[in-house]
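One chain comes next, on its own, written as C-alpha cells: the form predicted on its own.
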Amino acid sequence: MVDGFSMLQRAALVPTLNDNVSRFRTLLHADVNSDAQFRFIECAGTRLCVLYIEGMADDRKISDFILRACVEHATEQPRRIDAAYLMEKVVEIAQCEAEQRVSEILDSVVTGMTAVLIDGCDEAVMLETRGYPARQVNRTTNESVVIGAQEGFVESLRTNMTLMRRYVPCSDLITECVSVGTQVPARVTMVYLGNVADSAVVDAVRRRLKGIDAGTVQGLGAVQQHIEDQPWALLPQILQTERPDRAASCVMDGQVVVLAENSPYALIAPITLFHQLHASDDSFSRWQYGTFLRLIRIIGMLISVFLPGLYIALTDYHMHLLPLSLLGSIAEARANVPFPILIEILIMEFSFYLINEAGTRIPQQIGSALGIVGALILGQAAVSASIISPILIIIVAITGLGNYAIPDYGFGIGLVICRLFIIACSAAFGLYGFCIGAFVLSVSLCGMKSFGFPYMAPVAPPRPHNPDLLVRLPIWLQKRPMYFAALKVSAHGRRG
C-alpha cells in the first residue's frame, strides 16, 4: 500500500480531468477524510475541479476570486482553457504558478494553497489562498526588553517573513525556502543578505537542512538538533531568538536566520559565546549603559556557574583561605547541619530548580503563590529545622540570580550543568579541582565550533571583529562587520 502511495505522488498529472480527481482522492483519503474538498466547475466549455483542504484554505478568496471568476467566463465561447490561459485571463489572485507534480501539488494543498485541476490539461495552477487561524504578531514573552521594539515572531511562517522584511527593507534579502522531513515535509525558510553572508556559510546551512532524513520534523527546536555541529556539547552552538529585530540585526551581520511553519522563534547561524550575552537592550542604549548591562551579565554568568564550587572548596579543603571571623560564622551556621556541604548543595539546587520547573507548568494563577510558598515556608523551615544553613541559601539564591541574568535560556541551561560538573571537581580535589574543571570548560570551549567557525572567537583565536563584544563602544566607532561576515574587512581583503 505504502508502494503505490509512494508511485501515486512520484507521478505527473495526466490531461484526463476524471483520472487525477481520482488520483489525489487516494492521496487525501477523501472517503473518509470530510477536509478535502473537491470542487467541480466549468469555466467557457471546460471542466475545472478546484481541490484544497477546508480550514486551511480561506473560504473568501475561493469563493471571489477562483469560483466567482470562473463563472463569469462560463458564458464566454468554448475554447481549449489551459494552466497559462486560467492565470492570465480568469483566477484574480496575484500569488499563482502552473506545477505538474503530483508530489509538489498535494505538499501545497495541505498547506492551505489551491489546486486548480484542467481538463484536457496536464498542469494545475496553484494559488495562494492560506487563511488558516494565526496568533497576531504581539508582545515577547520570554526576551522582554525595557528599550526598544515589542513585537515578536509568531507560528506562521509567512508572518514571520514579512516582519524580517519590514526590518530589512532591503533588495538583497533572500528567502530561501527549504523542504524538510520525508513523512511529514516541514517547510523551513533561510534568510540572508546576498551581499553580506559568507557563501560558504549559506551552502553549509542549505546543505544540513537538506540532509536531514528524519520522517517528522517538529519544530525548530528538532531542527536545531539535526543541524548543529556537536550534538554531544553542552552550550548551544546556534542561537534561537523570538524577536524580530536581533534577527534582523544578525542578518546584517552576516549570518544566516532560519524560520519554520509553526515555531514562534528563529534560528541563528554561525553565533560566538558573546551572542548568547548580548540583548537586545544594547543596541537600543547609550554604549555605556550598554556597556554597563553586559559586564553585569557577564558577571552574573561567572557566579552562576564558578560560586557554589568554589564555596565547597574554601570550606571543605582550604578554609585557612577565609577570614577568621567569616570561618567562624559558617562554622556556626553549619553546626547542627547533619549533611556534608557537598549533600546541602545538591539538595538546594535541585529544590531551587524543581521550585523554578514547577513555576513554569502550573497555571498562571497560581504561581505566584507556588514562589511565596517555595522561597519563603520551605525556606524558612528547612533552615529552622538544620537541614540547610542560611548562608548556603544566600549562595544558592545569588547563584540563581546570576544564572537568570543570561538572556538565552538554552544556554542558561547548560551552565547549571557546567555548575554542576564545577561543583563534583571542588568536592573531589577542592581547589584543585576547582581549576581543573574550570580549565576543562574553557578547552571545551575553545575547541567548540558553530558551522566551521571558532566558538570563542573572535578573542581566541583572534580575528577583526566589530568593536561590540564584551564592550560595547560609541555607536560610531562600530563601522567593521562581524568577522564571518563575506564583506573584506581589511586593506588587504582578508576575510574573517
Contents of the next structure:
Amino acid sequence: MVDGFSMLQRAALVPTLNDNVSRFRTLLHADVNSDAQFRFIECAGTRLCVLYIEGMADDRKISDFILRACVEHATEQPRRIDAAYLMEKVVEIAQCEAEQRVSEILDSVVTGMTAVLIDGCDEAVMLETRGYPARQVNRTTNESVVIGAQEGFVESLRTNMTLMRRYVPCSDLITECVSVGTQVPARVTMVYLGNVADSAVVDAVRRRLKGIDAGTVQGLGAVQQHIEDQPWALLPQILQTERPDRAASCVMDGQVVVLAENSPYALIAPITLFHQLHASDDSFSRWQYGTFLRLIRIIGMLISVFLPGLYIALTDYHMHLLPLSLLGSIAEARANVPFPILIEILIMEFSFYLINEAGTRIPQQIGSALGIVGALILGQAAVSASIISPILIIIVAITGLGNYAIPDYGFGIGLVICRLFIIACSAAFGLYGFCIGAFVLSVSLCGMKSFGFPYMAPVAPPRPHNPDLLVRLPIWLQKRPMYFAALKVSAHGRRG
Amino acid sequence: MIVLKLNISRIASIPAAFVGATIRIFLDLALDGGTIHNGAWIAALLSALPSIPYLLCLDAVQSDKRMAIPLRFMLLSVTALDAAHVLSICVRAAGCLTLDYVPAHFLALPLALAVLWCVWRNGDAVGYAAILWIRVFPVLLLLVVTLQMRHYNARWLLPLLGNGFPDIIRSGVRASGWFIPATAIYYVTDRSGDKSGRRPLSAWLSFAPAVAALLLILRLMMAPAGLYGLTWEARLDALLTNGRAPLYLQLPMMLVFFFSAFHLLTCECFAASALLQRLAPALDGRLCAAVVTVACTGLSLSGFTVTAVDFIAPWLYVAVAATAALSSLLQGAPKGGERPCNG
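The form predicted in complex with its partner chain is what I want next, because the block you gave corresponds to the form predicted on its own; please supply it.
Every component of the complex follows; first up is the chain already shown.
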C-alpha cells in the first residue's frame, strides 16, 4: 500500500481529468476524509475539478474568484482550456502557477492552496487561497520590553514573513523556503540579507536544514535540535526569539533567521553567548541606560550560576573567609535546622522550580493563589518549622531573580543546570571544587561553536566588533555589523 | 580510526603559552624555589634573557619534521612531569586550606577528570579559556590589590638584591627552564594558516616574566620575605592569606591562585597529549589525553615529582634548549630526502 502511494505521489499528471481526480481521491483518502473537496465545474465547455481542503482554504476566495470566474467565463465558441489560459484569462487570484508533479500539488493543497485540474491538460493551476483561522499579531508573552515594539511572531508563517518584510523593507531581504521532514513535510523559511549575510553561513544553515532526515519535525524546537552544532551541550547555540524587531536586527547584522509554520518564534544563527544576554530594550534605550541594564543582567547571570555554590563552599568548608559578624548570623539562623546545607539548598532549589513549573502550567485565574501558597505560606512555614534557614531563602530568592533577568528562556534553564553542577562541586570539595566546576564550565563554553563560530567570541577569541558587548557605547560608535557578516559596512554607510 | 586530532590554532596557543609561562615562573619563584627572597622579581625578569634564544629556536623548528623527534620526546617528558608537579601543587594547596583530612587521591581525581574533559574539548577551547582568563585575571587582581592596599609595605622590597646576585642568577636560570613545559603548547600549534610577518611567540612571551615579576613584587610587599619561608605550606599560606590582611579578604586571592594553576595544568596536559599524538600518530587524541592524565595523576600521587622537579629544575633549561638548538641546526642543514632539491 505504501509503495503504491509512493508511486502515485511520484507520478505526474495525465491529460485525463477522471484519472487525475481518482488519483487524488486515493492520496487524500477522500472516501473517509470529509474535508477533502472535489468540485466539478465547466468553463467554456471544458470540465474542471477544483480541489481544496475545507477549512484550510478560504471559501470566499474560492467561490468568488475561482468558481464564479470559471462558470461565468464565456467565449464565442467552445475552446480547449489549458493552465496558461486559465491563469491569464479566467481566475482572479493574484498568486498562481502551473504544476505537473502530483506530490507538489498534494503538498500545496494540504497547506490550504487550491488546485484546479483541467480535462485534457496535464497541468494543474495552483492558486493561493490559504485562509485558515490564525491568531492575530499580538503582544509578546515571554520577551516583554518596556520601550520599543510590542508585537510578536504568531503561528502563521506567512504573517511572520510579512512582519520580517515590514521591519526590513529592503530588496536584498531573501526569504528562502525549505521543506523539512520526509514523512510530514514542514514549511521552514530562511530569512537573510543577501548582501550582508556570509554565504558560507547561509549555505551551512541551508545544508543542515535539508540534511534533517527525520520523518516529522514538530516546529522550530525540533529544527533547532537537529541543526545545532553540539546537541549535548547544556546551553543553546541558536537563539530563539518571539520578537520580529529583534530578528530583524539580527538579519541586519548578517545572521540568518529561520521561521516555520506553527511556530510563534524565530531561530537565529550563528550567535554568541553575549547575544543571549542582550534584550531589545538595550537598543531602544539611551546608551547609558542600555549599558546599565545589561550590566545588571550580567551580574544576574553570574549570581544565578555561582552564588549558591559559593555559599555552600564558604559556609561548609571555609568559614574563616566570612566576616565574623556574618558568620555569627548564619550560625544563629542555622542553629535549629536539622539538615546539612547541601540538602537545605537542594530542597529550596527544587521547591523554587516546582513553584515555577506549576506557575507556568496553572490557569491564569488561580495564578495569584500559587504565589501566595508558594512564597508566603510555604516559605514562612518552612522557616518556622526550622526546615530552612532564612538566610538560605534570601540566597535562593536572589539566585532566582538573577535567573529571571536573563532574556533567553532556554539559556536560563541551561544556566540552572550549570548551577546545580557548581553546587555539587562545591558541596564535595569546597572552594577547590567550586574552582574546578567554574573552570570546567569556562573551558566548555570556550569550546562551543555556533555554526562554526566560537561561542565566546568576540571576547575569546578576540574579533573586531562594535562596542556593544558587555557595555553598550553610543550608537554612532557602532559602525559595523557582527564579525560573521560578509559585508563590513555600518548602518550609517561607513566602512567598519 | 582517529576521532580526535589534538591541535590548536595560533590565536589560541599564544595566550595559553603566555598564561602558562607567567604562572609557572611565579609559582617557581614564590613557592617551589626554596625560601623566597627580595630579588625574586629581578630573577623573574632575568629569566627572559636565556629564554629568548630558546623561544627563537621554537619559532624556527617545524614540528612536522622528523628531525624534531628528539625535541618532541624531550618536551613530552618534561611537560608531563611538570603537569604532574602542578597537579600536586593544586592538591597540596587544597589540602592546606581546609581539606587536610581528605586523602590526596580524592583531591587529585576530580581535578584530573576536569583536566581530561578540558583536553578532550581540544586546543582551541583550552586556548580561548586562557584568553578569557587574561581578561578576568586583571579584574580579580585589582580586587586583591584594593583589598590589600592598606597592608602593602614597599619597604619590604628592601634589600633589593635579597640574598645577593648568585641567588638571583640561580633562580633566574631555574625559572627560565620553566618556559619550556609552559610553552610546549606552542610547539603543537597548527601553523598551516600562518601568515608571514606575524609577531612570533618570542615577542609575545617576553611579557610573561614582566607580569610574573609584577606579581612577585605584590607578593613581596604583603609580608617580609623569609618570614614565612621555612616550609612550602608556610609560603602558600603567606601567599593565599594576603600576608597580614584579614582572613576574609583572601577569597579573591584563592580564586586567582586556583584558576591560574588549573590553566597551567590544562595547557601542559594538552601539550603533552598532543606531543604524544605527534609521536604516535595512530593513537586517538582522547586516548592520548587519558594516558597523559592518568600518568600525571599517578606521578603526582607518588610524591616523585617534588624531588624530581627539584633535581631537574636547574638543568632543565640547558638540556632542552640544547636539544632545540640541535634540532633547529639539523633542520637547516642541506640534505636529501624530504628537502626539495630546487635550492
